[in-house]
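The chain that follows stands alone, in the form predicted on its own, written as structure tokens.
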Amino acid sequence: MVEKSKKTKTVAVVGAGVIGAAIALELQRRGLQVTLIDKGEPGRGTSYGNMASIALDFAAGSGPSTWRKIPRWLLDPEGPVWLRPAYALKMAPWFLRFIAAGRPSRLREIEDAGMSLSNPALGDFRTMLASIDASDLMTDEGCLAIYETEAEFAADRGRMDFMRRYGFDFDVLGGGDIRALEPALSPSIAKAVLLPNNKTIRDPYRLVVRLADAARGLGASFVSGAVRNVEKSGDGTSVVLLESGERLTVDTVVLAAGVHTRYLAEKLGEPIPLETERGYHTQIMQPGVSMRYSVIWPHRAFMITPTAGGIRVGGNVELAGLDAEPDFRRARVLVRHAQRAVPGLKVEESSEWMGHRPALPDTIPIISPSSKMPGVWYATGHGHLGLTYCATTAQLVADMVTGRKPAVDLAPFRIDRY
């Protein structure tokens, strides 16, 4: 007697951003056959205009350092954060979350759990690119932390104090060593780290570009369309319903569409605090400067990276929904800040973007089945690192959805743990 083949897996991905394409292709390469939906084409979303950055010094958002510099902050018209105020009252619920994830004991708890996505990601993402043949998107340089004065320098001394807790290779620099390495950098920047593995991508966009080709040639499909609701049918499998009234049964559903989660979320029983930090970014193809490394500025929180084609500034986060139309003096204040930082910055043929972060309240992501419907699984909130645990993530959700036991224990990163 001939045994029956059994039948392939199904999965729909939802979610065509870093993340989303990240897990269609590690999901399509365990044998399931997955579509890949987005209301998009893939990349187009925020990972196309995220920093570039393989950002592995983790540090959770909350805690008492941070709530003393936020009445500032937000006082500050070119400051790092800016909160509309039409949009306070909504974000009130959020921020007593975030300032209960600062207590101590969560925040080590916290710190535990990111680094333990942190410690695996740029081997995963190396394998991850090596797999698509992309080992080129990834530069050999790190990153350079810079400070301009030494009051800064010591305004941060908590961010050393974790690097050396769960051991980071970093290396303090001053004076001639910062121009020897970087020497686009105003001769006023006193002190900077340099992060030797926080690495740079070479073109975001294109990476999730590829990786979603990637998946289509291994027998993924893609599937452009907004997500409306997932159902539950009769048999078990799942219903994902599309605006346009079109109807995809399959086994499995992925929800990775960003901060759009939480709507789909609150459709199936089990809302999340996932709100959007919008970030701006100026993207300047003429910039009349060459640099090597990514630069940070955490006094200013914003970023310099030299990335697809061009050099890119971005940063910050505003408070103000998704709806609300972006205020490009964001962007300018960040561009003046780089002025400061690389004196021979020019901009020329340059354009101003502004995507939505998906941040939860405690700074790690959800990363877990669904706690109301079996086949539904989670992969969103990861706020500024969407693209350096992209790898990491595909891992861990292709090992909850195929049965295997994960590298990495997710109890931290449980959908119910609000």
Ligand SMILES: Cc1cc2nc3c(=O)[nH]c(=O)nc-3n(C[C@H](O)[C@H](O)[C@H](O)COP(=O)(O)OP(=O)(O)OC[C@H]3O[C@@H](n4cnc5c(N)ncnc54)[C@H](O)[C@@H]3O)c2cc1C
Second form
Amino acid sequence: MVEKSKKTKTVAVVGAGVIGAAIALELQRRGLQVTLIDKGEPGRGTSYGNMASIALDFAAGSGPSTWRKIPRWLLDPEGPVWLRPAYALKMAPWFLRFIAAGRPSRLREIEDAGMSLSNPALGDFRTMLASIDASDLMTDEGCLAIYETEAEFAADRGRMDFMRRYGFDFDVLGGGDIRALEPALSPSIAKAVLLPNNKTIRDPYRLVVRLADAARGLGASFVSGAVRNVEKSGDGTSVVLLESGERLTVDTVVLAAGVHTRYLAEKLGEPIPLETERGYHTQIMQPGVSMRYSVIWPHRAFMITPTAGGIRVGGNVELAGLDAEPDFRRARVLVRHAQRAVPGLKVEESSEWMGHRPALPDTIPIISPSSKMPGVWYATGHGHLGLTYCATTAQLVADMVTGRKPAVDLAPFRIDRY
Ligand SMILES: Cc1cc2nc3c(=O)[nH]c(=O)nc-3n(C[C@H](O)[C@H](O)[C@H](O)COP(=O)(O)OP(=O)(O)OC[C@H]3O[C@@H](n4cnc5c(N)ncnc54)[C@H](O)[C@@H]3O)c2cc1C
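Having seen the form predicted on its own, I'd like the form predicted in complex with the named molecule now, please.
Next comes the full complex, and the chain you just saw is listed first.
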């Protein structure tokens, strides 16, 4: 039963991806009257096709050890990062900021900030799933990071140091132990690191649908339409303007439109360097092999994930902007790599997908009040970790909006750091 005060505060949440849907649910649960708005259906943006991993250790920032790999990655046509030449110039300012964020002093601050979200993420996720009776959407198994050679393992030392520094549980395994855990893996995999607390969501799209449905079940409404702008009215309320001409007057607005939040922020006079890191997946419905663990291959920077609808192979980063057509050769390269790690993997019935990670150059999200318009809040820029951080982001936004002290210091996530 949701308790409502005499004058229920109204809030519009723009964007029904995993971030917006989780926020809508939490705000409705706390007694606000929520309208969730999306230009399409809930969960059909980037949250549809991610690699389904609660990837707590991904809070490791991108410092000099990453930069050193980038030239090799960019030159390798089968490598994990592609930059379309036509987009290189447009990308330059973002890239300079990315390099600046990796200098050692700043890197430590970014990793501390990332860990302040990673630490509560799994607990918050479990609570969120239990609250909508969907605990079965998360598997119990962890994730295996795999290495074909000692050199690959040595090259990933930075991540191991990071995990030790922040007290992660992990086990380093050799040949026989790896196959005992995951018989589908090739004997050519020489080493693996088991990350027991990185969990997998069986169906990331279904998760968003369940969150949005649960918010509606508590009384939230859903509006289908593209938001064009937000304006302030004289009485302090905000007016959300839709492309259709419709206007929605509310007390509070949360902008959670993934990478598209950039355009709304620009209109509010606070431009943010939000770029798309495009990523691909292949969903293999008849893989001919079954797996228990999600697998990440750090050297090749992609994942193989057992999901409700078969095995999903995906990852990589393509820097080409929002408008360029997908280039599904990227997805096929990953399938070939996956077949090397999982020799029994067959690709008989499959589908391909591309999505836009909302990426900020310092790799941590914006979870923040607007610095220009009172009553407007941002939750965007979750990059590679939107699924991982959705439940924690929802708690933090709901705390800010309802005037509670957030459990995490949100200073590092402010929009005015740009
Ligand atoms: C290949 C790949 C693998 C990934 N793997 C993982 C992983 O394993 N673990 C993890 O934690 N993260 C992963 N991610 C990242 C994660 O998917 C994203 O961080 C997350 O989905 C972002 O969620 P979001 O709600 O911010 O954006 P979205 O899911 O894109 O949702 C934004 C919504 O806003 C709507 N919208 C946009 N503009 C407007 C407008 N003007 N008006 C109304 N609605 C609007 C869109 O229609 C969309 O539904 C991966 C991403 C990719 C691409």
